[in-house]
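This document opens with one chain alone, in structure tokens, the form predicted on its own.
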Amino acid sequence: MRTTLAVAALLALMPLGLPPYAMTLLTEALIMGLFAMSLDLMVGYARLISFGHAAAYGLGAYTCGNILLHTDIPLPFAVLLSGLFSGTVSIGVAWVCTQATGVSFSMLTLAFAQLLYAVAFKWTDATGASDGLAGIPRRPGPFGTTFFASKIGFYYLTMACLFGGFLFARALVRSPFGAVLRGIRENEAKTLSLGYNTRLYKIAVVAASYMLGGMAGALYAPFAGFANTELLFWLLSGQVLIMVIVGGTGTLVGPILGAAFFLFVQQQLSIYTDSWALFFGVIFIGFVLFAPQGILGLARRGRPTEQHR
């Protein structure tokens, strides 16, 4: 808990010393960190590999965009409602996908995300089709305050959502519910034989994952000022899965670090070459082969144990 508070304090002080461009990158890193952490609930704790997690992100972005464009609901409430909507929709998705396991489950999640992608291209009134939703505002509020409309205010809202999501996810995985998830991950047949309805637990964790992923997408829409079909594309699903693996699965914190690392490397490599993805692919292969526990695993490996202190 002390580490969490220390990191929160450090991030809270960042606006005092960073230039505007760096603040924009940091805000995006926090949004993607929340997105990656949401997927880790499925991948790291229940071994539910999703190839279509962009569905949660895009659904949250489009929902929040429409709320902010067509209603007077304040920004923080719009983000929360969008996350809840994504989590609610995912219950039906999870009910279908959890009828399968392994690769079949992964392909079903991909199919659902691609279905939403196709719908977004056709449903012009709600999504703007290929043009997307543009001019998404940062509405004032609650109580008429304009703080969240500013760049710094929006940064603090994003930080609050990330830490709120982290505390929620940590409480979830440390609860008896989380213990059952780990049982499913290690030996689902044994967990089933103990009397647990593993499918219901899978549906519940997918809903929680989509809720947090939807919140991340909801934050991105007013951050960027638009939402388009790329937020539902399979490429984004692959990128967030890479963030989770590079950061360290089953840790919650690791995927946040993985997201920041991914954005930093992408930013630096894109300065020198348009083929940055090729070089990042080499880096990813290196992590898989030589550091399968990810960035957080490397950090813990380098930490001295009590007997060596």
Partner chain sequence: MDVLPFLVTQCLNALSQAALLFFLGCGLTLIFGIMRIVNFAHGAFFMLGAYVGWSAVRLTGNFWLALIAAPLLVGGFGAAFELGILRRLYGRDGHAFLMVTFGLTLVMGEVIRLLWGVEALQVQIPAALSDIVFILDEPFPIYRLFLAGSGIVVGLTIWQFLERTRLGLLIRATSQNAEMVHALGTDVRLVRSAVFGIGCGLAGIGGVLAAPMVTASLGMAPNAVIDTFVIVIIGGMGSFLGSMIGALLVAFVQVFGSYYFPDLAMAFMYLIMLTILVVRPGGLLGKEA
Second form
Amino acid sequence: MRTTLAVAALLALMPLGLPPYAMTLLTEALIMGLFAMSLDLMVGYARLISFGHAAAYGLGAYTCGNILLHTDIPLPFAVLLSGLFSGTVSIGVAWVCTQATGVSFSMLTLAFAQLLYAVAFKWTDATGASDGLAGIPRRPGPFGTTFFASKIGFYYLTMACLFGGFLFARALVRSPFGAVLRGIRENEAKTLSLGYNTRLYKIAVVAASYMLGGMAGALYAPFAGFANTELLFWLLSGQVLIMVIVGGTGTLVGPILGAAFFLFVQQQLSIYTDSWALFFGVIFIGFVLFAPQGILGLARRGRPTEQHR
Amino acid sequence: MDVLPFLVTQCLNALSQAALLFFLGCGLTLIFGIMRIVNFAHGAFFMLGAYVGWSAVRLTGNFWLALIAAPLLVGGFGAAFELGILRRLYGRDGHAFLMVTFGLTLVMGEVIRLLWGVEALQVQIPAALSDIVFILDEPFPIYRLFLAGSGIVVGLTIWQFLERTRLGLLIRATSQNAEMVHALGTDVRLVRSAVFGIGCGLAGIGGVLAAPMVTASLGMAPNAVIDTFVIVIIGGMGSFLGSMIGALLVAFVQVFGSYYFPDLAMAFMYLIMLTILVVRPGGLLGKEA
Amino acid sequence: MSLLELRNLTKRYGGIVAVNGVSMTVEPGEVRAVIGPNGAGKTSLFHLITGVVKATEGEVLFDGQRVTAMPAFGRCQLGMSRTFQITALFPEMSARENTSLAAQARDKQRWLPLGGQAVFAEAARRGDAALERLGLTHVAHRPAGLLSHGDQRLLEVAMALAQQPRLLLMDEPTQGLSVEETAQAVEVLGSLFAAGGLTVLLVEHDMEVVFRLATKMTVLHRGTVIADGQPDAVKADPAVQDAYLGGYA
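So the form predicted on its own is up there; where is the form predicted in complex with the partner chain?
To see the whole picture, the full complex is given below, headed by that same chain.
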């Protein structure tokens, strides 16, 4: 808890020292961090490897975009509502996907995301088809404040979402519910035979994951000012999975670091080459081969880890 | 246009499409059935085949030479990847393969972009196949007939190869009990490299054959890999016959769907897959849940 | 009333009849062993009782309640706890976390998504008690995957006990153990059963183990019950001798 507060304080002071372009990058890193962390709930705690997590992001982004374009709902509420919507939709998705396990589950999540991607291209009224939704505003409020519409205000809103999401996710994985998830991760058949209805637990964790992922997407729409089909594309699903693995699964913090690392490397490499994806692919393969426990796992190696309890 | 000629030509179209999908699907399912590896890079190997094919045609001016060279090169690269990288992952859970091959997809996409550029590359249809025939008075490209035919030929060849040859027997035996095959004095590791190479080589053939129709482009890999997974999931992971049925189903849905419901064709494909998975989680002919 | 009652239970796979019209009961407090040669239908019967597979015909009643169509986790919630033929544990968790997670399944608030310290405390208390009963307290903090094979089997029993089951179902409790490990396990289980308070149904093919542990026996042969009763009486039954014990007694 003390570390969390210290990091929060440090991040809160960032706007004082960093130039605007760095603040933009940092804001994006926090959004991606929230997105990656949300996926870790599934991947790291229930071994539900989703290849379609862009669905959560895109759902959140399009929902938030529509709310901001067509209603007067203040920005922070729009973000929350979009997260809730994404989480609710995912209950249906999860109900279908949890019919299968293992690689089939992964492929089903991918298919669902691609289905949404296909729908987004055709449903012009809601998504603007291939043009996307442009000019998404940051609505003022609540109580008429324009603070969150400013660059720094938006940064603080993003920070609040990330920390709120982190505390929620951490409480979740340390709760009795989280203990059952760990059981599912290690031996699902045994967990079932102990009397847990494992499918309900899996659906619940998918919903929580989609809710936080949806919030991340919901933040991205007003951050970038647009939402397009890229946000539902499988490449994004793959990238966020890379962030989770490279950061370290089952740690919540790791994937946030992974997201920051990913954006930083992308930023640095793109100065010298436009083939940053090449280097990223190589780095990723290296991590899977030699350090499957990720950055955080490498940092913790040698130190005995205290089990969460 | 009359109904009958239309139906016949559309069916032939779907068959030629199915042949391409089958090259992809049977390679993926072969690799999965025998090695329990889900090769996400399958679409990238397909794309590599198309680009290598383009270069081979340019260098030699001979499409048939390209059709032989490309699968060999692509398959060789696949086998080398298995030897150098995948081999280190045996014993890890299945998702490690999925992730490594995803990384490979990124790498291959970038390397191809660096080597061949971003422009889509057109491969000429060989002169012998560039004509049009009239089927029930409807014009139809010979090349598509050739595609459909080659799908049938390759399908039969693989089937016979698995059933009749010694290597085929070893491959089937390895899929059932690798330790036993190893104990009987066969180097299972070589069998695995070979299988991975053959699977990738099949994707390579598909790539060369597809190139004259769709041009070699960087968008090939993701589209191909998703179609391939749909096919294999519909048919059942690891089932050879299943991948054939899946390819036919997807091809017919794509061809007829895009004619009658152009807006929904893509969605149809996923809906079929989801429906099948809900009813039979292991796919039509799959054993795994 | 019987704790468990099977009425005319039948399971067919295609044309193969694995379990054929089995009727039997388990009374509170007894340790009943189901025995039979390989292919007698023991494992299929066990699956039918635990709810892993669904019966083709017949009924399963638990404490008078019909559970024939109930899924496995539902039956567990009624008080049936089981162990597996091939040890099933959470290998990366400590032994203590294993029993605790098992005990938690009995808590009404087992799903609590936030907080839950009281749930954990109660589960740990019950889990620790179960570890103690099986003499595993000294390995409580070791990862389950690193325990000896014998201890892993006992840990699985401890997990079932931590659930304070009304009926303990054991699938071949000494399967895969060495001769010494088997002797040790029988010792521990024997004194556990002797202490009373448990109702047990175990499936086992090792006759030595069965005669040491069981107070009642049911003999299966080709999917049907051919004998039922006290171990000594069953042992003397000529039909049983014929079908199964031929080479043994």
